[in-house]
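The data below hold one chain only, encoded as structure tokens and taken in the form predicted alone.
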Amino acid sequence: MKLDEIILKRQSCRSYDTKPAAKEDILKCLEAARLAPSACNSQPWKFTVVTEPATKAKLASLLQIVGGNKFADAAPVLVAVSEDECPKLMPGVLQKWSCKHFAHGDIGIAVAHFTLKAAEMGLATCIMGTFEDKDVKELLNIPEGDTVRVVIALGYPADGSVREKNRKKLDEIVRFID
């Protein structure tokens, strides 16, 4: 598949099928995402699998606190993704750059690189960031200093559950200077 169909077929879903989704697939899902670029080299990112059911189904329930996300629970993976508390900068660039802090746009675009592998291989994922983050760390054994961002639904989409994007048109969020 070419980058362009990829970016087509990734959507958020909401209805999952209860296959599983293989360990050797998630694997490349979280790989994809390793390589992802980053400040520095700075890689502030980790990755929480969690399949084991009694445990997904907890951290399905944090996902629901309000009132959304009830799809969670059919998610056969749940992968918390979390901000280092101390990425490895080059030395002076938080005193450079102050106004800055990188972790953000890099979990994104690991986060990114996570979800379009998984569309590429035929998989359906969901971003989901409504959760309060010290019950997500304390289910999850995450580090005090750590800050969970996001968690990503995985799993095969159940039938029907493809839909067409809606998406604005480009002249309503570009603008060129020449």
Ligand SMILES: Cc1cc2nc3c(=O)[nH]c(=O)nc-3n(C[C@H](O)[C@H](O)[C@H](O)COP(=O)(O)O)c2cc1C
Contents of the next structure:
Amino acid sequence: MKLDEIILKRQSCRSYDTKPAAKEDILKCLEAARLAPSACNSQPWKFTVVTEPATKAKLASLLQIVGGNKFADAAPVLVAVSEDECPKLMPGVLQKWSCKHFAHGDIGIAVAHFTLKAAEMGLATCIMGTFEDKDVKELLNIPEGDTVRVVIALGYPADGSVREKNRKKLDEIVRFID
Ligand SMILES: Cc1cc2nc3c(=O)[nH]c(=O)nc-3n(C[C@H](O)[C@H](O)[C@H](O)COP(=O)(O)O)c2cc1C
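For comparison with the form predicted alone, would you give the structure of this protein in the form predicted together with the named molecule?
Full complex below, order starting with the chain above.
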């Protein structure tokens, strides 16, 4: 599949089939994330992959604090993506801008790699951001100083149809200075 097709195919899936995702496919998504670029190659991310049913059910419940994300229960895999407490950048380089600012973007890129790789393989994802960081960290035994940025649901879509993208037009978001 061409990259353009994968980009169009990747969409937030909120209804999952019961079919489990193969571990080798989960690993391919993680490998794509591992290869993402980051400021000074700091790689400020950790991925906690949850498939064990009881822990997954508890994590899914933590994602529902504002009433949404009920679909997360049915996803066969939930992946918590956390940011390291203080990503190590090249000594003496860029420190004054605070490494955390770069780490936000770095994690976004890694999550994009993960979700696009999943889409290429016919797997569906949904990135979720509504949860209490401390509750998720406690459940998954993630170090206190780290920050869970998003949880990704991963699995096969119950319905494989591709929706049209609802996005701003290019001329609303782009300026050329030429
Ligand atoms: C950081 C982030 C947090 C998100 N949190 C949620 C969420 O908690 N629940 C949800 O259903 N979708 C969530 N989304 C998905 C967005 O709503 C979705 O990406 C956007 O509406 C565009 O739709 P698409 O992903 O289908 O193209 C999140 C996306 C991002 C990038």
